[in-house]
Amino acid sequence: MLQQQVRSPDYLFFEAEKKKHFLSGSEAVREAIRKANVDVAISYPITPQSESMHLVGDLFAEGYVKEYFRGENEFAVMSSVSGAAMAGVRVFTATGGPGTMRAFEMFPVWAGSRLPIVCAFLTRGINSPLTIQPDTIEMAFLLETGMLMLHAETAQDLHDMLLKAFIVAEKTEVHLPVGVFADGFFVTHTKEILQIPDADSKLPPYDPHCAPVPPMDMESVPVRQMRDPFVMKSNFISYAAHASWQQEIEAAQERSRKHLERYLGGLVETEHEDAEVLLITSGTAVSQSREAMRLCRQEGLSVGLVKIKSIRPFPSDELRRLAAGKYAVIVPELNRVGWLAKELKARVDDPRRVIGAPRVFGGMTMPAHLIVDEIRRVLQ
């Protein structure tokens, strides 16, 4: 193991020397965590996750990761995460599809224990029949969770988001789950060029005492979980702490914003965003969305594109601000329902020009003549 040394978010993020390698997702993964200074990373196995857990897991033979192990099931692992959190450590995990609907009692837990935990979220189908094909279904059970959403659309980005998202989690006036999100083997098993700083520096450790509620130990009994009387109790004082505390997670949420805006360099990012169509959309529906563009604007058409960075805190002012006035919206998405879509109708000035189209789901690709099928409907 190489002997790494302590920087600041600021160097490791902005100023580190950064090299190329050759990597597919589930190894941006394992990058990200060899400097993210994790102490507990645990697993249980899911297509298209897997991979990247069991490298964590090599992190963790070779010095990186203080403790490493598999849990029974998905539900046991963000558990067992959950006390580990609890107890004042950093950790990791990752699922995707199925397993995040085995384990979806516990993300509100997270949240409402005010537990930094980093999940990568290697998203697939859900439907029966049973598909193990990329979908982004899953996001949308999530959106009221509490957790922060990220959503990645490169190696690239789920490498930076992962790292940055330690350091955000963390901060005293924020301390929520953060759930970093990338399409499943779009992503997870396509290798491209990263650039990333050298595994000779890591993240500054998690320091518990910073966090809004005390951790957990043989000297602090378990307010995080259990705050009796309000838990049993069914009275007006039960019933406006409860409700009190889920609008304090919310507030969390939007304190996050300014930390997400910096590190991220804002929360979305624009391309001919004067253009009269725009194409609004996250994950690898921007990678083909920009292509789309790309063969539309050769055509004289004006089109420009907007990458979603963070689905919560959700850039409402931003993209109310990128849609006025625009002929039309139009929103690509890997997944049935639309919940993109939804979001945006439910933020924009007028929500008729916002298109819910193209849908792919069930493990389709969405080749880029599909959206620009659409574009030139809306136009005609």
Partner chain sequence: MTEKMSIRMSGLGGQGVVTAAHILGMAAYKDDLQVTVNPFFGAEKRLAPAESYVRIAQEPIYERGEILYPSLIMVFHPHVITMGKSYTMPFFDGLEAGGTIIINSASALDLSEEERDNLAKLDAQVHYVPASEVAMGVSGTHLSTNIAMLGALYRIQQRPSLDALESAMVERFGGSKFVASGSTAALDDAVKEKFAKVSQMIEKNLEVIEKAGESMFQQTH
The other form holds:
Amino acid sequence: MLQQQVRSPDYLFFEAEKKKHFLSGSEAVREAIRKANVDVAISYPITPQSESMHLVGDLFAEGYVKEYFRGENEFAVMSSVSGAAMAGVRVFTATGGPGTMRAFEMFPVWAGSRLPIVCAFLTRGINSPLTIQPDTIEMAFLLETGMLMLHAETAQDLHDMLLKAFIVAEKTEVHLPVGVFADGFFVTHTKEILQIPDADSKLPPYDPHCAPVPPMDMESVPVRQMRDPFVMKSNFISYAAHASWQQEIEAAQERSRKHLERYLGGLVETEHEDAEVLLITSGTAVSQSREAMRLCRQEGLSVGLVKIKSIRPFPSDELRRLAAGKYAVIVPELNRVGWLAKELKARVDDPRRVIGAPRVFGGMTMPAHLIVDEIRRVLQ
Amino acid sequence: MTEKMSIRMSGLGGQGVVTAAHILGMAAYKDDLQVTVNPFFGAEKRLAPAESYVRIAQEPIYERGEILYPSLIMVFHPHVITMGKSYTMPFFDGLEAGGTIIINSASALDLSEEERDNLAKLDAQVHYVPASEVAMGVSGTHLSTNIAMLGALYRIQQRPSLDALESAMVERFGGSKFVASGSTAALDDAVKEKFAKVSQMIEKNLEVIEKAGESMFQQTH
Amino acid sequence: MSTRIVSIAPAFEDVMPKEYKELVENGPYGKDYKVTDLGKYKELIEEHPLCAGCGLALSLRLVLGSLPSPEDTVIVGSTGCSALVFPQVGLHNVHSLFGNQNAVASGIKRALSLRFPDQVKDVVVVAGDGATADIGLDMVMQSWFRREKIATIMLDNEAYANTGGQESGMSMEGTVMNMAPKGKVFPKADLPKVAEAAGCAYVAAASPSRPGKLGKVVRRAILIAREVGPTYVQLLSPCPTNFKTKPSDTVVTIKAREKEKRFKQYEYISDDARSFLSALEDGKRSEGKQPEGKQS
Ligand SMILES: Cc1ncc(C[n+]2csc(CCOP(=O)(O)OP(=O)(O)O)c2C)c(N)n1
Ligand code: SF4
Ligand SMILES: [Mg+2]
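Show the other one: the form predicted together with its partner chain, since we just had the form predicted alone.
Everything in the complex follows now, all chains and molecules, and the chain you saw is the first one.
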């Protein structure tokens, strides 16, 4: 194990010298976690996530992660990481697809308990029919769980977003779980070139006293809250408690914006934003859209691109401004339901201009020419 | 190198199709080229169809996932063609006009008339290499068939460089703990067992590359 | 937890509720009270919203009165009647979901061991029979398989009481209940035997009809979990509301069950646990007042 020095997040994110590496997405997860000063990581196998948590296991064996074990199923894993987070340590886990669905009951509890858990969702399709291939449909289900949701396009994004996720998650005014999403296989199993800082630096440790709710460690006064819990009767107090608590979670999400803007350099990234037609999407659909944009611009078509990096909080204002006055907004997605197109339609001034196509799901890549076809069809 | 190389490797699970792609990709990376590598997206099972994809270029590469329009197709086992052991049918589906095909077989395959017609229309360059025989002959194990296939590719493309291929192999087999996937890691151990020393293995592999290049022959349509 | 943490800053003395002052001045933190001391001090729980005569309430009071180190105990509950009690228990306690209590507890225990390597931190699960033997059984057993150092206590009222008296795996065979309209068709699950086979170092069945015994097994379970491995205690705690017995007859009900040989006390102690216990008890005899099993 390398001797590691604790450095400020800003140093690791902005100042540290970066070196070129050729890594798969799973290895990018390992390199992020190596520098993340994680206390407890809990794993459970599911393709295409397993390699990532194998590698985190190696980090445990080497001493970079203090505690690690394989849980019994995803619901239990998400429960165990919540216990560890409640008891005041930094935790990491990962899952995807059916694992996400199996664990689902826990996700709103994470946010509701204000736990700064970082989870990598390495997405895949959901049965039936049986599939293990790339698909982002699970993100549709997670939109309203209270967690922050970042969507990586590349292994580079995955590495950077994971590290930054811990720091945003743990801000006292945020203190919420962060899901870092990357499209299974397209990112996890693809080897590509990354620029990352050396592992001789690591993030500062988690400080449990930054939590807005006290850690469960019997090191602070155990408050007797009430004799008759809210659940016993529907009444105004019960409503008021839930209303204020749930709105506070929403507010905490809002308060994460400024941190995400600073660390991610904005919730969106644009290229040729003045073009007549904009491709707006997230994840690896952005990569395919880049190629489509390149092909179209070679032909002289006016096409631009918006990459959405944060799904929760959603960059509503940015997107409303960018979409305004466009001839068309095309939203390619790697899922059947088109959740991103729906999100956009609900926010732009002229939803009729938003075209939710093409959609590819259940197992294959999105050919760039499908996007090109859609652009041509719209422009005709 | 000016052209972008989009390589589709098709073979059977256990033949090292994914490993070959990683070595090739790593070599391209060492030659300072832009490169992405990914395996097919599915359950890995021995002798079931397996594919991997390598994109190499001088310009940034955006697209991800399986390569639908390859400029180069490498067939690691004749069964990919003769027994339909492939997710991509016919085996040259999507090949760019003038594209290259390298097939592991000691003798030219008996392709159907339709297949030959289509290959002719595409002006496909069809090469054969007795990769399994070369692997067995030189290193005494069919496990370096994938390296022989890389030898054939090197013979045609001369890219990535031989030096880069060598250092990619050292990195891959030399104890650096790369995990492509659970099953591939298990396969690595099997390969390593066959060789007393990694250096000996690399040496043999370089010989495999050379011999494979020398034993290639072409099929006309 | 140092008792300094609960003590009241002088400036706040006049505004702190009487209830809290009593807990600080006369509570169980840092003391070594046993079940026999109940009534002499300010308890961790006094009022609760459970039904009159509830067996769970009885058991809970005794469990909370038997904790060897209340000042360093975190309780993990589960959805069910007993969950309604915890908001007013004077300990850090977690309610997460229905059935995941042992998974949550595993995480808490691991984290506390990292953060407080040289300090006692007891993690005690207290959950219903539905939570333990049905919906959460996999996580309960898996925590035993993994040898998590937590004590698991089941409050066994032989029903899903909170949702209106449905059959659970712990209900007696033949009992007609909601969702078992023709009577339960399979026997009560033998969870103590399962616990033994799954790797628990200590297993016991008891009931509030014998408070001294209950206190002893709970205490042993927590101390053994601290040092040796997972432990399991099953407390028969009848539900007068759903079984339509008189609230004042709860203990009578248990005694009747014992008489009919449909319930018996039980204790299994593994070899490791036994040598730990005898070392502990010898040590206590020679050292006099040293609280048992305390390290810090
Ligand atoms: C996932 C889920 N399923 C069902 C319920 C409904 N539920 C709440 S409490 C309960 C019964 C609890 O039974 P038990 O664990 O025996 O505790 P008791 O109420 O009997 O003390 C049920 C079924 C729930 N809260 N969550
Ligand atoms: S329903 Fe039964 S178990 Fe629940 S509080 Fe009432 S008596 Fe107790
Ligand atoms: Mg019950």
